[in-house]
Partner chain sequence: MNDNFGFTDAPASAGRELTYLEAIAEGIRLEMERDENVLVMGEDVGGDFGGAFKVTRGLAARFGDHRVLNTPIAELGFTGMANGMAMMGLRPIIEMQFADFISTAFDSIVQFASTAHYRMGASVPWVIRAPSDGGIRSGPFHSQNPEAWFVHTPGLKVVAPATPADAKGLLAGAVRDDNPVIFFEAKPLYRSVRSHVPEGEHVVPLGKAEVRRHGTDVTVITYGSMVHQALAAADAVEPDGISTMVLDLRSLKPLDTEAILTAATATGKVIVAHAANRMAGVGAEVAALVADEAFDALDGPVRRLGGADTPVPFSPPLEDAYRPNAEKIATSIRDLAAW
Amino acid sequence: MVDPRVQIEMYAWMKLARTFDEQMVAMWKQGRGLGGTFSGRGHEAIGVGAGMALGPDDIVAPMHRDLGTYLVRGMSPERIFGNMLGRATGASRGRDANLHGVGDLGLGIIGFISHLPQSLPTTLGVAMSFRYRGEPRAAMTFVGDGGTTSGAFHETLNMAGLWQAPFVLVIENNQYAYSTPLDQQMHSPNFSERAGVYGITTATVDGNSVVDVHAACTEALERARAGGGPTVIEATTMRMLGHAIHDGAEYVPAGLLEEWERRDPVAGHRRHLTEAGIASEATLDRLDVAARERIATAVAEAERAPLPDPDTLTDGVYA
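Would you give me the structure of the chain only, in the form predicted together with its partner chain?
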């Protein structure tokens, strides 16, 4: 069983991600946002479970619903909110939008670009650099169900299998790519079979169980660091809001959302902690309050932060 303290920590991070997400959605609906943004509601167990499995020397390239990973990895809520609000203090210094470009190699985080699924070959390259130098490190990234139908998915997994790279991919199967359900994306959503043909170890986990995601990722990362080759983990979940802030997701059957609401990863883990006697309601309530305060502070700071000076427009195009 996972260390109880770690399980409580999981809750704290998930709650922080959820609180961030709710605050963000509220702000954008109030017109206090800038541009569009993506909610990761429902993806907290994946982002946190995977993020907590990473070792200090591992590198991760999260995508647009993996807020939890950024947070766990040490990207502060201030820098992320700052990014979303186009502030000079944001992770990309006003250059990139929402969770895009939220990277910091010092934290072992590579920021993603829109073009799906570019993080895959990039992360394979990181893994290959570990192999080149004989370092016991692993590189991890994520892809949505939608991103798996793109050429880069195939090219990356083929090479990852060929070279048995220390590479871990989490497929976040959340049933939809924007408005397009799985059955309009592929003949059959057999992700493990698809990855298996490349000589890659595969696993399927409940993407709404932070404990299960964490366990699968921990095992995969350890194997990768030990020279045991790549792993692809399918984590099944549901995108609980629209594709992006403007999208009402009318195309999702209400019943489907209700069904998944009952499996909410944050509430579920909370139930597990109390039922298993790992944490009391009071302890968890305190974590909830802490999360709210942490996010309130971050929002206030981000909103106070300056916008970039237009004279810095061309700074940083080149190294």
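After the form predicted together with its partner chain, can we look at the form predicted alone?
Since only the chain itself is given, any partners or molecules it might have are not part of what comes next.
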């Protein structure tokens, strides 16, 4: 049973991520200087549930739909909006213009590697460094269903299983790899079965239940830190908008989106909290207002922030 106070905190983080996402999409439509825009609508329970399961010394390599993980780990909305606006205050100091450039090792966040699933071997290397040094730490990363068809996915799992690395992978099965549905990606979409052949513990959870995601990730991370080896968790959800904002996702049947909209993770967790008597509607309304105010403040600060100094153009360039 997750502590009621933690469950309320989960709602607050998911609402902040959803509000950020809605503001980001609105700004793109208004032409307000955003770069590549990738909505994480529908993925909030995964990003927040996994992020809140991490320990302070763990390392995580999120993807472009894991905004909740970035926020939970301490990446401020100001820095992320600053990144999207190409400002000097952004996480990449104006070198990128979307979530691809967001990372901070001081917060235990490896910046997203946009060529999927290349974050997997990188994260496995981090996990093995913990094992070599005998440190009770774990490394976690994420991949979409489409990324599981890449060679790097299988090579990483083979080595993680062989070395029994303190490595946790969350597969975000959101039904589509860009425009390709699951039944056109692979003969058997049983991700647990595919990962299990490498001697890895597996689990499948409802990716729209933040409590279920958190429980599965907590168990996997604790096992990894204790020397129990890697885990692959399949979190089933739906990508509610296109691959990126320019993609209208006309290839997705309307009925499928309507079905998943009824399972919205933010609204669903809110219902759970009120029906279980954990939080009142008034309490959750206050969190909604706080999220809107927080995001409005972040956008205003990011838009006021300076652009990078051209004299710093080559800073951080090593080749």
